[in-house]
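Only one chain is shown below, in structure tokens, and it's the form predicted alone.
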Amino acid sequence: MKKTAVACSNLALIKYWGKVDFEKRLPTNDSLSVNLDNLTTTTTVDFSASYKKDLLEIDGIRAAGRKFDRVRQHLDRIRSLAGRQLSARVVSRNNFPSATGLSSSASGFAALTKAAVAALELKLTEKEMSIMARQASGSACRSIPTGFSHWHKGRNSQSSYAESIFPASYWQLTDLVAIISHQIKSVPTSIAQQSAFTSPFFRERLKRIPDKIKALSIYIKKRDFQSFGELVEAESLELHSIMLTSSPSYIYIYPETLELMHQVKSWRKKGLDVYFSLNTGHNLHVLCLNKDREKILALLKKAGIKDIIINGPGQGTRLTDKHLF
């Protein structure tokens, strides 16, 4: 009863921040995202009577504490649905830095969900798989479908899920992830989100989200990169302004992140179509069209960025025969 799945992390283009139900991970607002094809998690899940308890290994290290508890609780959800109580061995590998604002929990729990569901021979639709993944990590629901996704906030658990609005092949975009640091975030996103409503600007943000969703969907459909980039960049700055003005406040941006943001703006003034985005971390996403990839890559290296991950739009979560054990 062993299965392995591969999932892409995703970049939130219109962000979700704050929850109306923390237990079920129901968000305060809809969001749009794109899967990233070179930020992936591979996870093997094996259910067997030979295991006396659940075992979890992440990136070669035996996991315990909060990470282990979240995985065990999610396995319990899937076991309950399947009517099986077998313990499992889980081995997971990321090909990018974890817990640095690159949404490793999204790819991690999407891969875990797909592999565990398959290992217990459950037959779930993509929507049901997205709903299941969301209960472990909100953003994981967006990694289940392919390409560009819309996460509907819903009114309850069964109506809160993500669906693909455009396939990965629809638009040839490049996301250059500039690794500013491998340092793990001091405060997990799930904790920081608990302060969302304390920002004096948060309720105003929520009023504007539906129009942003509509506008960005149109920009993607038309492949209007300038309008797309302007909105995505502004959206990432707005998200961090909410975190900065919450109580307690959270500052995820490093000085080096801020400097690179200025650099991107200066390149744009010189005529390059390039924009940035941030998730809840310090590593910067630099967005451009494929035709400008090499120019932007050279500029990033010249700016002193040594570790760069090149991405295009990625596929949805899928099974593989390449097991990790």
The other form holds:
There are 2 protein chains.
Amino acid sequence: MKKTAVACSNLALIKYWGKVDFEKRLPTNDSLSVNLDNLTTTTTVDFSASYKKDLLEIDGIRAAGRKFDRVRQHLDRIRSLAGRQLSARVVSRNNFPSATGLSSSASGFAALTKAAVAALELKLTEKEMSIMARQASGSACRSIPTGFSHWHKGRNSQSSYAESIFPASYWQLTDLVAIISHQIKSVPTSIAQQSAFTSPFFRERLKRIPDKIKALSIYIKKRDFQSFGELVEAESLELHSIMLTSSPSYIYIYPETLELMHQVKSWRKKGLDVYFSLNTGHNLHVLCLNKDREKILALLKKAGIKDIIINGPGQGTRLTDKHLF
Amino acid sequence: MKKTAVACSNLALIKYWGKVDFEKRLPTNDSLSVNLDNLTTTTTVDFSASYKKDLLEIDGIRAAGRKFDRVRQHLDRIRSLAGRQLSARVVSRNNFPSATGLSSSASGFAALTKAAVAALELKLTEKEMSIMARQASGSACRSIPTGFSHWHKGRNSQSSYAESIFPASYWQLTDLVAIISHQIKSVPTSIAQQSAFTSPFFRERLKRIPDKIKALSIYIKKRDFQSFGELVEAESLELHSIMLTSSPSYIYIYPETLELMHQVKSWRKKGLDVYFSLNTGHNLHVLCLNKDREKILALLKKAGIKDIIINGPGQGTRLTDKHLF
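Could you give the coordinates for the form predicted together with another copy of the chain, as opposed to the form predicted alone above?
Full assembly next; the chain just shown is listed first.
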């Protein structure tokens, strides 16, 4: 009963920040994202009576503590649905540094969900798979469907899921992830999210989200890169404004990230179509059209960025025969 | 008809951002500030029939363009009130780098107002002097009175002025200004302020200002440094959140400023009573009680900050006999 799945991480274009139900991971607002084809997690899950207890290995290291508990709880959810009690061995590999704001928990829990569900021979629709992944890590639900996804916040667990609004091939965008630091973030996102409602601006943000979702969907549909980039960049600055004005306040931006943000703005002033987005990590997503990719890559290298991950829109989570053990 | 005045710059504790009347410089909200005794401008104004036109020299350099126009317009206001048409020679010296967010326009226009009014033998009350200074540069009105000041936004020009709420000697605070860079800011504050209302969060900010003013006045009165520091730091992050979410967005924070903000937070985690405030420049104001001054100074030096200006609460704008020419 061994299955392996590959999942892409995703970049939130309209961000997910704040929960109305922490246990079920029901978000305060809808979000839009795009899967990233070169930020992937591969996970093999093997259920067997030969395992006395669940075993987890991530990137070659035996996992314990909080990380392990989250995975075990998720396996319990899937076991409970399948009516099986077998322990599992889980081996997971990221092709990128984890816990630095590149959403390794999104790709990780999407892959885990897909592999575990298949290993226990559960028949789930894509919607049901997205709902299942969401319960482990909110943004993981957006890595299940392909390309550009819309996560409907829903009214309850069964109505909170992501669906694809455009396939990966719809728009030839490039997301150049500038790896600023391999350092682990000082505060996990799930902790910082709890303070969202303490920002005096959070409710105003929520009010405006439906219009932003509508606008961005139209920009993607029209492949209007300038409007898309402006909105995506403004949205990520808004997210950080919410964190800056929360109690306690969180400053996730690193000096080197900020330096690069200033640079992206200066490149734009010189006429280049380039925008940034940043999540709760210090790495920066630099967005451009494929036609400008080489030019922007050269500028990033000139700016001293050594590690750059080149992404296009990615597929949804899928099974593979290439098991990790 | 030569007079010389000395004025302190001031640090806004509750910030001034946004105008309801650009011409008269009527602000959207009340603000609170403290004069800084070691950031001063000295200005000598000499009205004489021997000058064919106004002449302005700032820090040894003959000023022209936008800077000169602003000074000439202000001299016109004062000449008009005095009913005199004499041209003036104005020589001004800052003891700190100008246009890097240290409010050289506040101290500069406060000193200019005081010296020019005295030179033309106008009898103005402190309130009238504050109103006069405000018309040249909003925050200059707060440098006129002594110590801690409250700028009442007012309903019109005659009711928009600052008054002292506590004298400079009331509280032995230290403001260590960490000079991050001598570079001139890329966008003048007056330009960025025009976009205040484009931030989706600006109206919510305005609603909450009266409560913040009340709270901070009480913390100063009680000399409650922890509550004071928390509110002042949060307020400065809020100001930057407004700029980040404006259209166009403004990022005044420099990488090195951000680095130091992270450091101040880490010192606090280790038990030190230290907070930061930042204006629209890249230099950081590091606030502590006098008793901790040497400790914080040592930490700043260890963090690689070479230029530090040590300030206590400063006096109001005053005349001096030490003319600059």
